[in-house]
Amino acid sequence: MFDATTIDIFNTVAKDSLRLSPNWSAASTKATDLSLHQIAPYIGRMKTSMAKSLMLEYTNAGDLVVDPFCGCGVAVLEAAANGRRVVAGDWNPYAVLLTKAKLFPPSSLDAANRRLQATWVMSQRLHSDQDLRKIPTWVRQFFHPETLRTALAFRDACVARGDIFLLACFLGVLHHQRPGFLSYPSSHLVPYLRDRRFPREQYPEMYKERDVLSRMQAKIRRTFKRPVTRYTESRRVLHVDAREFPRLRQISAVITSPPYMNELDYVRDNRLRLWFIDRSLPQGLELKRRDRESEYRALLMSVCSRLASGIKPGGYIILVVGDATRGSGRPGRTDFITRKVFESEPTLQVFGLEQIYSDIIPNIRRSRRECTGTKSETVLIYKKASTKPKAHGSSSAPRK
């Protein structure tokens, strides 16, 4: 754990540097985020100019701070990158995989070629194994056959070897249409070939044999191009089911991003490399019933009930969600359904909303070749009585 005078330096250094601000949407922050949040792509990611906005304002060093719908682990990252104590968990095998290898980095980029080096030899052995008549034909589509071979022997080497960070790298440039990945020309975020825009016969080199070892090497050079400086010691990521998230205590802040009511798929839009982690394709919570309102109002009531009891007197649970347009034709409905939730639901009646917040997410966040799906994105902060309830609706109430 930090020390008093560790903690203090947290919070005047992060505090000075970023106030909280609703305009998340001014510029890209790519440039200057650490550099672990770009080790993979995900769908429907946490802006971290946002989540780290939010972490500072809500938190202090010290605090624990907890993400039952973590996603790629951007607020848990930014979070314990701060001096927070963090909790992070997702049912999703993609995004524990990724959050963990982001809390759990290599020391420094020297350790992380050492260990790409010994996985690399030990992946040179098993790349005889690989017997590519059993891999799916929809796998097998997207790859130069030496390619993918030398790919699922470096896979089941990072397995083997429990190397999450590597695994973690090596999903990152799986899929692209640029030269430094492995596929052939395809999207970046959900995976479909695109040799309709790069014809076999006008673009060969798009179809070559790719090298693995060259690409690890510059993937994990631009992870550690603005690595985290010091964590906090206390960092947990859990694979579980939001509504079974462990009973936590002295909780100051939940600072989640429930999974969009109509708009993800987060098995479809991840499935390749999805398949890479298990070799297979995961059974996972989706809202798939005709009545998707309901799915989400009893997913968001089960976790937040689950977790109230844990949260300190003056703590927070902040919602980042993410407006309904497919087939409802009425934005804003996920907002309205949250708040009837804490209005509605006894155990969640004690936390007053205390700010609201409306965030536009570009097209260029959003992972449909249209640019359809969310728009808009409102963040709901709830504040835990210190003694009796605050009047719901109120988003002018003091912060802390």
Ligand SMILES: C[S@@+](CC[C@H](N)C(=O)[O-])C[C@H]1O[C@@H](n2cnc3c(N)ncnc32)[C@H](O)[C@@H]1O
The other form holds:
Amino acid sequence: MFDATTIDIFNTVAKDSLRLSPNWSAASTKATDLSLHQIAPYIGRMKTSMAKSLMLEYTNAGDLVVDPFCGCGVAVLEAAANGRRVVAGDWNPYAVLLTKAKLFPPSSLDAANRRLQATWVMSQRLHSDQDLRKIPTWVRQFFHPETLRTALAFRDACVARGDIFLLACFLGVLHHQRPGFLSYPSSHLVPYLRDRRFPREQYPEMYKERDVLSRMQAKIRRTFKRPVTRYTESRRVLHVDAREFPRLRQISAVITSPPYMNELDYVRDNRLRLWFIDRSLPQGLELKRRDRESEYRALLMSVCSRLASGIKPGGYIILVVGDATRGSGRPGRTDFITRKVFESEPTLQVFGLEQIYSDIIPNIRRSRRECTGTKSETVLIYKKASTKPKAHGSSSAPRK
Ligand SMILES: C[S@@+](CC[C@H](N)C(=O)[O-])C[C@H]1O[C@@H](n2cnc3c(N)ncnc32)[C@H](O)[C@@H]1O
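The form predicted in complex with the ligand is what I need now, so please give it after the form predicted on its own.
Following is the full complex, with the preceding chain placed first.
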């Protein structure tokens, strides 16, 4: 049955251009996905099967694929693993770290273990430098003091050695309620302590010191379970505001999911992992919530028109947009606003809407499961005209 969003789409787009829930809506593909995808969690990430099928359907080997809001790099990992050239960017340091770790991993499990060994040795020398009194209380409350001391030393060693892959793996085991993680019982995606659900008196083992090295070894093994066989093409990951994204040429496809009208707060919801990246929270990424619609419109317009001229004739802009519901009370506004941007912005009028897909986000991928917020997403596939249309009112006669 169709939800309100779908009906809205039916009213505005020819019925035969809409396909509902293609193969990516099926059950989780976690058991067959590249295991690098699971290096660490990220809110609002793209469905792997969706990224893969979009990549295979709309791009070819050797093509240049761009994602200016790459998040944890789902789309660009699929692109790089399938022989596409990749330029990715995000303004969130955690997103950039994860994407770099996925695109530039060690060449093998053995190589990763050698790096772990060297980093571990270095971290032991840094152990005595750790002064927990300097660590903010909100961070300390997640860990046994000895686990925290070792974790901080390990983090410092990763940074000193410039080992982004190991730091990403470390952030992947930072917090959860399961035994393979470093924190006291807490949630995995957004950091909340679960001490009421698992009281200390009833679950004393969950509050004991945890061994960092064995958890890192297990994490690395998991990450290499289904590795990328070989990267054959160039990869670049930039820490950049998408509005300043480099003006590239010969782009075959921009495949991205922009922030959903500030439905998610990428600093607050990643705060513990962000703090471990540089021992503070990044400034200047706070979301202004004054006028979410016009901010979303302005961001989209600026980024898409910046990249549009570098897209090859016949190339694509593929946008995965979440349907904003929280606060606005009007579901499905995001894809509507997106379509309006493409209709009104002159630099985007050479793009035709070729296809729309509508997809329900399963609870398991949502950061707050049972409450309001983004429950479905829409995939808008815009294709650039193969030849330049004549400008309106232009004449073939030379100007005087
Ligand atoms: C919906 S998420 C993208 C998720 C991504 N497709 C993935 O699979 O993880 C939107 C991303 O946009 C980033 N972002 C928000 N505003 C940005 C801006 N002005 N410039 C660059 N990145 C931005 C956020 O940090 C977030 O990672």
